[in-house]
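So this first bit is one chain, no partners, the form predicted on its own, shown in structure tokens.
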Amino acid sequence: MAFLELVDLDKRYTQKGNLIVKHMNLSIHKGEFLVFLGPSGCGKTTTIRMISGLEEISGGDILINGKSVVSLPPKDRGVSMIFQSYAVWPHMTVRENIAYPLRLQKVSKKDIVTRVEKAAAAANIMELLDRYPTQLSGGQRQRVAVARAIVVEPQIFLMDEPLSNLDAMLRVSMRSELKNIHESLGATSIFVTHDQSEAMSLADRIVIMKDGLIEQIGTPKDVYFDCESIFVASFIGVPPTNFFHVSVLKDDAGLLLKSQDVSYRVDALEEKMLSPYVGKEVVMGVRPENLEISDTFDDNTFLTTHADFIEPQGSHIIVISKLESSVIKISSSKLELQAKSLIHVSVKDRKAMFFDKDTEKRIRLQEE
């Protein structure tokens, strides 16, 4: 049984108002780490509010540990939140910040000392229990917020963008802490982003939302190897998935992919899978890992451009070229390459995607 369901969840904020989070199913194991990860407004931070009881569902039911909490205060559920703005009493010293929660619960003196020193251990900040937040750097005040929801032991940590107001560097510090943290204490946690390298770097599972549905729900290597949709596509990856709009035309070969910029010649696992298709639009879909650069035309080539602008990147390059429809980035370790070249461009080992044009989802091959 799932520690945490979300059984066809809505919310909508007024009566006859739009649904902001559509009818979503969603199972969540215990001691999970799992991200939910989408662009603005499309439901995320109003999905972990309604399990905290901030927010009122509008249909649908929450369970935890089999049993609906709806009608519960946010107090009893069993959850933490922690807050993007930190939400630190700048009046209460860093022990009095952690130790509030239980003074609420009405903890004996006792037991909130203990509590509160393991809870700051934890957080890697008991040199600070006795400063006050305005003595504080923005990355500790974030500790602060992370302690405070440890002490009260809840059942699951929900956390809205909780690294947006830290700066590059230690975002990414304060990433393996929250991971250590979550190890540590065998916690169920919930983290909201939209920024796909955390979801990456933290999630056993990623939910990827959009327009309030979910879109996906994979590992982080699901997600970004094996999309469902041409969003998805779009929007895990950096640079992002390059799409092109090919007809799909059979000749006395077998089926070949064609537009004015591209021309693909399909496998057999291709064909059976493109077969429906034939006469049609597809989208193909194709990472700028996987566009090989050549300085030869081939059989393999898929198209043939120029290197309009070069990114240097270090290890790699980044290779933007305007085709007559769309603009294309390439990854290349090619570090010579001169902007302006003519370069021959094929597809690595077949890593391309699919996807119908009308559904926008992933085609696949049809079980027989």
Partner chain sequence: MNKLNGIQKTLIALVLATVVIAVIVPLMFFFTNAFSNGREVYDYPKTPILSFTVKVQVSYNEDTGMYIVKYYDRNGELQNAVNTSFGEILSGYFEQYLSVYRTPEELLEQFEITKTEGPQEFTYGKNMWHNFKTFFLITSKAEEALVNSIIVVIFTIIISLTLGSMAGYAFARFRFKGKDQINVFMLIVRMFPMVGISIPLAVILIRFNLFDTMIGLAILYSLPNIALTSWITSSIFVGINRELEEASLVFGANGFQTFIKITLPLALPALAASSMYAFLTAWNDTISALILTNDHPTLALAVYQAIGDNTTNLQYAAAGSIILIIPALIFTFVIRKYVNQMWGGVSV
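Could you drop in the structure for the form predicted in complex with its partner chain? We only have the form predicted on its own so far.
The following holds one chain only.
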């Protein structure tokens, strides 16, 4: 059963304003680590704040453990939060910061001491307990925020870009620590970020949002290889997916996808999928690592072009090539490839995704 459920959740900030979050539906299981990923302004913070109770909702419902919590104040929802600015109180020592939630719960003095020390140990700040936050580095303040969030033993852990103020090294080490803490507590976590590598490495499932709508919910693998929309395919992955606007043509041998630059012979499975689009245009998306470079032209050749630039990445290279209507990027392991040389490119194992040009949604096989 879903532990946290968002049902048709709406949010508008002003009476007549636009919907910032539009009819959001989401079920989160107990113990799951969910990541909200999306471009700036898509409503990630707004959603998480509605769950915490800091922001009122404009419609729909939020259920925790099957009970609606929308009428409860933040303190009664059993959530704890790590804020982007850490929100560590500057007028209290680290110890007082961590003890604050327990004091309010009227936990006994003795229990406060043991629980604070346990949380501090988990966040690795035992030796900082008697300092004031102004005497700490950004990373240390972050740990204080973590200790404070775990000391209350929350049902739900909300984290709004908790790592965005840290330097790259610290970010990577902190994120594995957060994941460890999540696993050892067995809490249910929602983590907001717009860093996709963070999302990929942390999430059980990723929720990709755009303009207040959920574009796709899925495991990191799903959202990478099995994108639901053009947006997801272009948003996820560095370098991003290559897109080709192709016409679906029918000839004696079956279906052929063709544009100025490319030509792609459709197999039986794909034909079933694309048959409603004969005579129309579709958008074909191929990940850079699913394009293969060969020296010779053959039946499978998708396009032929010149390798205009080559960016060595160590273990592999990124080949950048200008076509008539677009620029493509290919990830290849042919380290010896020379710039300007002629290349024949094919699609690996038919790993291409097709999208409806109007709805921008993925074209899937219709179940009969």
